[in-house]
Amino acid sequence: MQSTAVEIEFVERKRYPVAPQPLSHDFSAATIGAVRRFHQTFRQYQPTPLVALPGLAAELGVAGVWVKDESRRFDLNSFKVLGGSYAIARYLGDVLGIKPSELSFTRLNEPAARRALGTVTFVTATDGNHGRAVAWSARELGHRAVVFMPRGTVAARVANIEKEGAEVHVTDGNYDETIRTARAYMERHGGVIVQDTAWEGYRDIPLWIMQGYAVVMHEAVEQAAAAGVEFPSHAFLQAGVGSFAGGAAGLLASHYGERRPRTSVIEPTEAACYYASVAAGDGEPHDIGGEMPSIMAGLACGEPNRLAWPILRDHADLYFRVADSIAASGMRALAAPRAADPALVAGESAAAAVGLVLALEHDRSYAAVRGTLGLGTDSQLLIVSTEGDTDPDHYRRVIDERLYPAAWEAARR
């Protein structure tokens, strides 16, 4: 079928006037493996499954589709706890003089450590999942959290954070403005800000968060190899501020070298700051502002993380901005699987990649895009479903009422 609305736009990586940044040891397999060993000291730790979807692969005309299901992470419905817990642990470890290689949940909870630390207040801004991760991590390690959320935040996400024992404030600003509100609170009241984006003089904690997030891909490449996929041909990474995508792309480039997957960055149309930065062509990050009314709340960010930007500039290949209908179609496809594929619960920010590849297959408007992406019968697709139904009521409506139909879906009804 042929669509009339533009649901997918992309730009390719360019040649920039600035020199490429060398790959940092910060995201080597050895470094991220050490971060993963810290996570293994939590009783809740298990690698999330890498799920094969052969039925979907057959529909797409590719060799394999592999989905990393982060709805199963620590019973928190999202990968974010990997970053929040590691950043908080690194901060506490530095205060206590514990080497990173010796960090553990038990060590940080010893009576002597608790006495030395007192109660630390961790402050953050969030669209939902990151704040819940910080609140959970602070509580598990004996501290407290104050969490700021942007206007329009749904009640379910507020409630999930409050259940972790945090103090929650909903602001009148968008996500990027809410970060500034959290910083101002920290400056007035004290505490430690735990944010997954960097600014001048604030680098360590965002780096630690990105390293925590990269554990997702460290697990995935290990699981893919165990399943016989030594070199996935394509990887799809969602970007809000870009911390997850940057950490994952760094690990992929470090682990695979010249044979790394062809890597795509995916953002909502209304909040595509990486798309805009690449399109500008000067090699520099560019902020966008204004309203960002996307159902992909976890990706509705207008200011690229300055640590993630050079990684994604130099080690990704295509940068997509997609409509809400693309994400919604992906949610439905994973909930109603093809053939004998298992059903997966994927939230709004999790399913954009699946929706993207389905549109490229079924909508003739995007035939050239599919060609640029290079999908073929031997392609092995690595996709991360970053969250489950973090807004359960909206998730049910998207599935049951078929809200936000993609053009190709509407044409089939």
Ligand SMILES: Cc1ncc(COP(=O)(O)O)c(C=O)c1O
The other form holds:
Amino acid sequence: MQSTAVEIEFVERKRYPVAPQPLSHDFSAATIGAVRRFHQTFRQYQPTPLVALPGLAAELGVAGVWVKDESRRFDLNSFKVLGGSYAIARYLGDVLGIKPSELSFTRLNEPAARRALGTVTFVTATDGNHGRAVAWSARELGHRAVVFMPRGTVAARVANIEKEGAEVHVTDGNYDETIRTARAYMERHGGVIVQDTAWEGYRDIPLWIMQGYAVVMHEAVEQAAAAGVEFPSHAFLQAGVGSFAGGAAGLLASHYGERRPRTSVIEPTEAACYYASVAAGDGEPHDIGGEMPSIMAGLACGEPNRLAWPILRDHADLYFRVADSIAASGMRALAAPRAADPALVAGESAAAAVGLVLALEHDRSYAAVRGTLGLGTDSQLLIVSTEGDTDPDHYRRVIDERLYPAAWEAARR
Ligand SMILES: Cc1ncc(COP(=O)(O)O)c(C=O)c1O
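Given the form predicted on its own above, what does the protein look like in the form predicted in complex with this ligand?
Now the full complex is given, and it begins with the chain already shown.
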């Protein structure tokens, strides 16, 4: 394991004793393209923009920085709807006997389908974005949602889910404990649990969620190629339970094969379960418990999704754990454009990759990390800004009051 300063630590895949296994599930461009065709049946569907930031690239001394802006997804301010909507549709399609390739928003909303299904209650646990996505999807398809949230959830995130017509309960537990509360509710009251992590006997829905999330990368590789970047050199994937990163890494590995980008998984220091699992080096996922007080609420999960773990273990290269200051500095950099770059609104869980590469550039104590990552003048960086300002008050304070300064930012003031 390598360690530099408390803001950034990393462990490398190549130190890992187990040879990479082939992908355990299908994230091929053909399969994910079919998932995307389902998303296209929603009137709100548009690919989110892949934004070029040449000013930031010049500052970093790399050839290109490409940021996929998921704040623009379906007016929902994060990518999460791609997973929840597809999982709910697959579930309903199976009940109705509709083939996955024939699923569409219209088909699931036909009067005969609605009569046959009645009102289904979808139950989930969330730190915000996933619950909003499930509530939105349930409402759009004429069903009901009951959503559990961990203690400390901010009011704005609760309100966004209630706005979609869902019943919301804030629990006493952390994210992983809240999942157990949601399961217990479902066992008592019935309904269908739509969770973004797998457990014994529960794998289909989490897989469909991951395949739904992989549409982000399906769009991104197409957009990058159209912009002349056939092979991005680096990809950065932030992880909570790892369903997003697992789906994205699966698509990258399937699509690019041996020429896949050098892939980094990024987690908050307090919730770095992939970092800990790779560092343990025994091939197994390792859970982290207790308080996870990171500002990166979407990433504050301590238990790796068992479906995502083997994908990220074997198809990524570097595992970072970063302090809140790294995420906050990335939020500020995206809000205050370099040169002619457009400004982007990136929330706490969205900006760690930009904060990371900026710290590697501007803080000399990270020179060795930058070397290990292999950034150079030919590098093309693919980054996903996974949410907008999902906690608008906190977002404004991070930008205006410069909360959580990174060491390199503080040194410049
Ligand atoms: C904005 C944002 N980015 C990334 C993630 C991480 O996704 P996962 O939990 O699948 O790792 C989340 C999860 O809620 C999120 O809300």
